[in-house]
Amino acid sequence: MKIPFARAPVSFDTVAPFLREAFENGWLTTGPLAERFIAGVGEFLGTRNIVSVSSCTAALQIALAAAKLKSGDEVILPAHTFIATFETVELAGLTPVLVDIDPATWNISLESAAAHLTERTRAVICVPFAGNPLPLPAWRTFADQHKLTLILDNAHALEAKFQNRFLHEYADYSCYSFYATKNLTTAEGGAIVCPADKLELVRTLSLHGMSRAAWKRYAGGSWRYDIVETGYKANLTDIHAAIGLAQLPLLQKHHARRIELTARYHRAFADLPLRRQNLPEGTLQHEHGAHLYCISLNDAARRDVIIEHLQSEGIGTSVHFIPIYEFSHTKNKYSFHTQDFPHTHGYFSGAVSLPLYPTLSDAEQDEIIRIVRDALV
């Protein structure tokens, strides 16, 4: 493909010194590196109170786990995001409540969360969509007054902020995605953001309910550990964390790059029939981030037209997300409807992602802006 819709900024040579590090230490797995990886991803957002996992949907699984929610426990979720965020809780044995998404933002509902509570619920998933925050001072308030535990899906907002804050600041758990589409990557990958007081739980459950990891203990010390809770096999290996530690010290630069594409995006679109996704209010436009780039257009019949067009031209595109409520496993498991969803789909009939990276060139972004223009206009 001339224009893939994503591409990882990093290379081999890169990550080949940290590579060679793992080899050389002869460890592999969770290790040294793996440690140093997300200590830097710590330093970056302002807090030690990180523990690297294999997946954000690992991440998930463990916060709900550490939040100590019961079978039946009902969970607020959108219904626009990806499917994971789904079943981490039904897998967990909790009930999933899906909700619509505000019409500007594209992000999870605040108004509609409220309507969905019951006195079974017990926790909200926040889903900061293409790195958009969310009003988190009021959903902090929200969760703070029905006694609910605030989680955030951050796979697409690791740089995002509200009014200057990280979006973590605000929430009980906030979850990370390395994955190899995602601003910083370990080829798979995620972190978990948690109260410090559940530290210790959450970096146990991440190992197998173990009470020392292995590396420290083959590193010095006694062979001896404890199994203190029922865990995940969900640890990031050293081999990962190589490549993650290759792209640490470019990330703000990468970031500002993916804001000044984005502002591109907007000004050659400002006059097509379309919508974009808007920022909460009160917050500035380098407080995205800017991990997707989507569009959807008013006329919706006209985007696997797009589509197909900028396929056909090389460029990779996609949709993000099919909606939870359009899967088969759901309508057949739930009673979702869709005309329940009417903002989710309203965007996702005419939804497009174009490829937003930090390598791809103005003249490649100026070719893809040619080919939607030319669709639309």
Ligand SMILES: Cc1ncc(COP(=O)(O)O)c(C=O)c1O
Contents of the next structure:
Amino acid sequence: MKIPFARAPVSFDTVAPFLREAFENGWLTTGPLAERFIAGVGEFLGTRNIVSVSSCTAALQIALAAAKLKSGDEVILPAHTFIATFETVELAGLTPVLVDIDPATWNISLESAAAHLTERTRAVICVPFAGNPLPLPAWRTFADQHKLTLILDNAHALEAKFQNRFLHEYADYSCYSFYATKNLTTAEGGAIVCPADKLELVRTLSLHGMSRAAWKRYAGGSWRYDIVETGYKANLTDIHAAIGLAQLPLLQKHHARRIELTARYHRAFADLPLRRQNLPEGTLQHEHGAHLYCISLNDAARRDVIIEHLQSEGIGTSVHFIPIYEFSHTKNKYSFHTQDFPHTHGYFSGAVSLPLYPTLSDAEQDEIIRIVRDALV
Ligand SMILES: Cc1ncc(COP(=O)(O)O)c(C=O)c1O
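Next block: the form predicted together with this ligand, after the form predicted on its own:
Expanding to the full complex; the earlier chain stays at the top.
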């Protein structure tokens, strides 16, 4: 049985009517489809303060620019994240400060963040790993107390909630990814939710710092535009939006299936010598974004055996994430030490991510479970 690690839950047939519309109106890039798509995402998230962009990476760049941080300001972020969270801080001329994760939730630890505060700390980026919500009221209080901008790298956490509220409700900026493997995909794409009074600035930053969106200009407005900021070229195209529009009506159903598959994995692995991700206190399983299903074994050798077994049976796996301090670039440029991140390292050493997507059948999942159990029991 061949089971890929990821499989986008969208078919050409469901996208075709939207693509046809994009070709028939003849515009292709950011236009009416992108506008409808992002309005739909905003409706799902309960906000109008949302701008579509070309990736979550672009959203992070724009959030850091909109927060008006200055060169040398320190930004706290977890060592356990994708490189985009780190690189965007570097590229903005800011100083990244890596902190450890909580050993139970595998999310950035508030205690560790507090221990790394200095008088130069200006922002913190939290990453709800795999879609696991963070105890955001406590993070909001922390950010307010220390006058920090609270940014969420919500690449995994579109549907996630903490105590029935979407995560963006607690943050200053929330960045989303619609990359090919994400819960909602446009192949490449992203979004940023921001405070109402920053909406125009965020829009402007997403397109060259231009005062008016280009497609509105071409649609009959004045030829004149102004550049009011140093901006990015980070707009989402109508072609990409067409792929997203086809999935929007299924978003809740897809998320429910991801939660169901997560519960099946949890039950099947309950008696095995491995660690599973815990929710933070006060949340329920359906509030998890259920983007990834990750386990962590007691040692790297066992992890490698499981990955080999699965691979030899045609089952795709991954490891999320190789910690930021593990790369040659970061090792050469910063003096990070593995021993400063014991919980990140403990998790990473045994980490395996298993297939999790709405089109994964029970029979396919049972096969994955069988192989993991056979290797461990
Ligand atoms: C935590 C996290 N942040 C940011 C990104 C970057 O997203 P994008 O590819 O949309 O720029 C990813 C991508 O997988 C991610 O996992």
